[in-house]
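Here we start with a single chain on its own, the form predicted alone, put down as C-alpha cells.
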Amino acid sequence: MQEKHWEKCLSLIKDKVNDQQYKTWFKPIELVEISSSTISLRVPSRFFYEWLEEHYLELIDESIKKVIGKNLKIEYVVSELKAHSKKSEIRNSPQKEIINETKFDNLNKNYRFKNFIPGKCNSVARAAGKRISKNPGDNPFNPLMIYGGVGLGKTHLIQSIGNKISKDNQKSVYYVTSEKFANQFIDSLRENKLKDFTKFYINVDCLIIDDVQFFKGKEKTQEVFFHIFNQLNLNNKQIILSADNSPLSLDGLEQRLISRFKSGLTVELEKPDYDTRLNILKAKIKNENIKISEEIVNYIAIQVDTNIRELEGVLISLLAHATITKKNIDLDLAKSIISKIVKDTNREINIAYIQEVVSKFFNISIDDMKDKARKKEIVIARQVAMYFSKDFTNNSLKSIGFHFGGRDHSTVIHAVQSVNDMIDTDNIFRKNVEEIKKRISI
C-alpha cells in the first residue's frame, strides 16, 4: 500500500518536470517507509538529498500532500545511513512547534567545526566560536556577534558552536532567525500565551539567533527581545547573534538594543581569500568525491571571489550539468557556469587578481610577495606580478610599487627589466610567463 502511494505521488511529479529531470533525479528515489508523520527515501548520496531539497522539495511536498493528505516530514537514507532531515511546513501554530522542539532538533548537524573551513576570512570568528563552545556563557565572548554579507558563513558558524555547545555540554540550544522569532511572538500574542513563549526562551542554555537585522521596525518584537536578552545574560546564559552589518550599522534597531549588541564580542566574517577559496572548493569535491581537474579547479578559485555559497553553487551546478548531460567537466562548462551565476563576469583584472594568479602559479603565499623576502623563487614571482600588473593595468608605476608591500617606482622597473631579460635568455622562464597571462586572461 505504502509503495502505491510514492508511486502516485512519482506519477504527479512526473507531469510536473521534463523526462531528463525525472530520470535523474526522481527515478532512483526508493521508498523506505511512510508512518504517521513521516516518509524516509532512500537517495544515492548526500549531494543527490541536496540537490532535490534546494530545487524540488516544493514539489515533493505537494505531491506528498496531494497522495497522503497531510504534509510529512522528509527524511533522507543515504547508503543506509540516515542522512540530515527536512520538515515540510508544519501547519501548527509556531507556539506549540517551539514547545515540542528538543534541544536538539532544529540545529542543522551538518553545520560543524570540522567542515567549517578555516582562513584569515573567519580566523577571529572561528577561535572566539570555539572558546564559547568550552564555556558557553561563562566567557568575555557573551554576547557574540558575527556579521559580514550574504553567503560568508555566518549561519554554518554560528550552527557549528551551538552543536559542539549541545554535544560536549549537554546544554539545550534553541536556533531561530529573527523571523521566525517575530512571527512566534505574534501568535503567541494573539493565542494569549505570551508567558510560555517568554518562559521558553529565557529557560533555554545557549540562544542563536539567525539575521537580528530584520528586527528592524519591529518595535513590540525588540522590546520582548530586549528583556529577554536581558534575563539571559543575567543567568550567564549564551546569546550568539549574526547580522548583515555590524551593530553600528544596523538601521531600526533601538539604541539600548544595540548597546547589549555591543558588550560582548563583535567580529566580521570577510570574503574568503584565493587560499581560503581554493580549500572550500577541494573539501567539497573529496566529500563529494567529484572528479575535476585541478586546472578547473583553480580557475574556479579565482573567478568566484564573491562568497562561499555563489562558490559552491558552482560546484553543484557543474556537477548536476555533467550528470544530466553525460559530459566531463571542462574548462568551457566552468566558464560557461560562472557566466551565468556570478554576476561580475567581466572581471576586471587588477593588480589583486594578478596577484592571486601568480601567486598560485608560484605556490608562494601573496603576503610573502608583499614582504621584504629575498628568496629567489619568491622574488622572482614578485616581478613577474609587478611585470603584469603593469602590462594589465593602467596602475601608474608608484600606484604597483604601493601594492607590493609600499614599494617604489625604480623597483617596479626593474623588476619590468628583469623579466623582460628573463624571457629573452631563458626558455623555460619565457614558457612560465606565456602561462600565466594565459591564466591572466581567461
Given for the second form:
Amino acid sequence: MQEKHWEKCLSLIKDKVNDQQYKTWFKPIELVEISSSTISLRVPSRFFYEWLEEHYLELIDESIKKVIGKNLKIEYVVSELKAHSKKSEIRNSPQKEIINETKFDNLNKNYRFKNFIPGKCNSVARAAGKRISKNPGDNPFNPLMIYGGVGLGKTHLIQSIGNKISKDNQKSVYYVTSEKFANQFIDSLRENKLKDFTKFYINVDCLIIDDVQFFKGKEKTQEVFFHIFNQLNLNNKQIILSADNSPLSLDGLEQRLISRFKSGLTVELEKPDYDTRLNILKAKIKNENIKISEEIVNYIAIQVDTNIRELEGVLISLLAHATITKKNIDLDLAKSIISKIVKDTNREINIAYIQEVVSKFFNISIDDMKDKARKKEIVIARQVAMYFSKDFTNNSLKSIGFHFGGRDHSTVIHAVQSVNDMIDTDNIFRKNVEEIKKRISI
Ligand code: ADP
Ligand code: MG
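Counterpart to the form predicted alone, namely the form predicted in complex with adenosine-5'-diphosphate:
Time for the whole complex; same chain goes first.
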C-alpha cells in the first residue's frame, strides 16, 4: 500500500522531469515508510538529499499532496556509501542514522555488453571493458579512457561496463556527463556545498565520466575534478572516461589532467567496418522483429558507413515509414530514407566503396585486397575492384594503384586487361561482374 503511494508519486514526478534527471535523482530513492504525518525516504548520500531539497523539493511535495491528499513532512535516511560494509549493518543501524552501506548506480539498464555487438572496430575497447569489470579498480587499466567520434558507441560501452560492475560487485557506480558534473560543481559552489559535492564523488567505487571534452576551458571544474580523480585513484577506485578525441588532441584541458587520463589504458572506438555494421543491423532487426530483406540490409550496411547512431536512425525511420504507409520496406524506401538521414545524399562512388562492395561479394577482407596476398581468389577480387575503380571513378591509374596497397600503375592496367579477358571467356565470371556492377551502382 505504502509502496503504491510512492510509486504514484514517482510517476507524477517522472512526467515533470527529463529521463536523465529521473534516473539520477529519483530512481535511487527508496521508500522507508509513510506514516500519518511523515514520509521517510532513503537516499544514497547527504549530497544527494541536499540536491533533492534544493532542486526538487516543491516537485516532491506537490506530488505527495496529490497522491496522499495532504502535505507530509519529508525525512531522509542517508545511506553513506561504503564499498564493503555488510547488509547486516543496515538492519542493526537505527533508522535515520547516517551510516552504511547500500551500493547504488544511476545507469541506463539498456546499455549492456549483451547488446553491444562485437566487431573489429571495438574489439580492444570491449575486451578492456570486460576485463576491468572483473576487478574494478584493481587492474592496470585504471583509468580506462575510451575515445572516438559521435555515435560510435562510447556511452553504450562505458555504461555497459558500469552495469556489469554494478551487477557483479558490491560497488557503487556513478555515471555523469562532464557537463552535468560541471553544473553540479557550479551549483555546489553557489550553495556553499562544495564539501558535500566532493565527498559524494570521492566515495563512489566506480566513477564514469562521459564526454570529458566538455571540460574544455572550465578551469575550476578541471581543478576539482583533478582533486577527485587523485583521491579515487589513491583509493584504487575505478575511473572510466570517454572523449571525442584522443587525449593527445584534447585541447583546452589542463596538461596535468590529460597526463592522468593517459596513465591507464586509452583505446579508440573506431568507425564500424562493414561486417560490424551488418551484424548490428541484424541484431536490431531481430530485436525489433522487423521484416526486411537481406538485400536491403546489405544495402543499408554498405551505404550507412558513418556511425552506429545513423545506422539505427535509418532502421527506425524505415520501420516508422513502413508502419505508417502500411507498405513493405523496399529498396526505394531505403534509398530515400538514407538520402534524408545520411548527409552525403548522392553517394559518390569512390575507391573505398568499390573495395567494400567487391570484398563483400568475394567474401574476403579489404586488408587482404590491399595486401600482398597472391591467393587466386584474392588476386581476382583485387583485380575486379581495380577494374571498377577505373570504370567508376576519375582516379588516375597511379592513384588507384596507391589505394591498393601502393601498387604501381602498370599493375592496374594489367588488372583491367585480365578482367576484360575473363569477361570474354568465362560466363560465370561475367555474371559475377555484372552483379557487382549492379551493387556498386544502386
Ligand atoms: P557515442 O556515445 O559514441 O556518441 P552511443 O554510445 O550513444 O555513441 O551509441 C549510439 C547508438 O549506437 C546507441 O543507440 C548505441 O546503443 C548504438 N551502438 C553503438 N555501438 C553499438 C554496438 N557495438 N552494438 C550495438 N549497438 C551499438
Ligand atoms: Mg555519448
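Residue numbers count along the first chain shown, from 1. Throughout, rigid core stands for the largest set of C-alpha atoms superposing within 1.5 Å between the two forms. Just so it is clear, the model here is predicted, and its values are computed rather than measured.
Undergrad: After fitting the rigid core, is the C-alpha of Lys360 off by 2 Å or more between the two forms?
TA: Lys360: C-alpha displaced by 2 Å or more between the two forms.
Undergrad: Rigid core superposed, CA of Leu253 - does it shift 2 Å or more between the two forms?
TA: Leu253: C-alpha displaced by less than 2 Å between the two forms.
Undergrad: Superposing on the rigid core, is the Cα displacement of Asn71 between the two forms 2 Å or more?
TA: Indeed, Asn71 is displaced by 2 Å or more.
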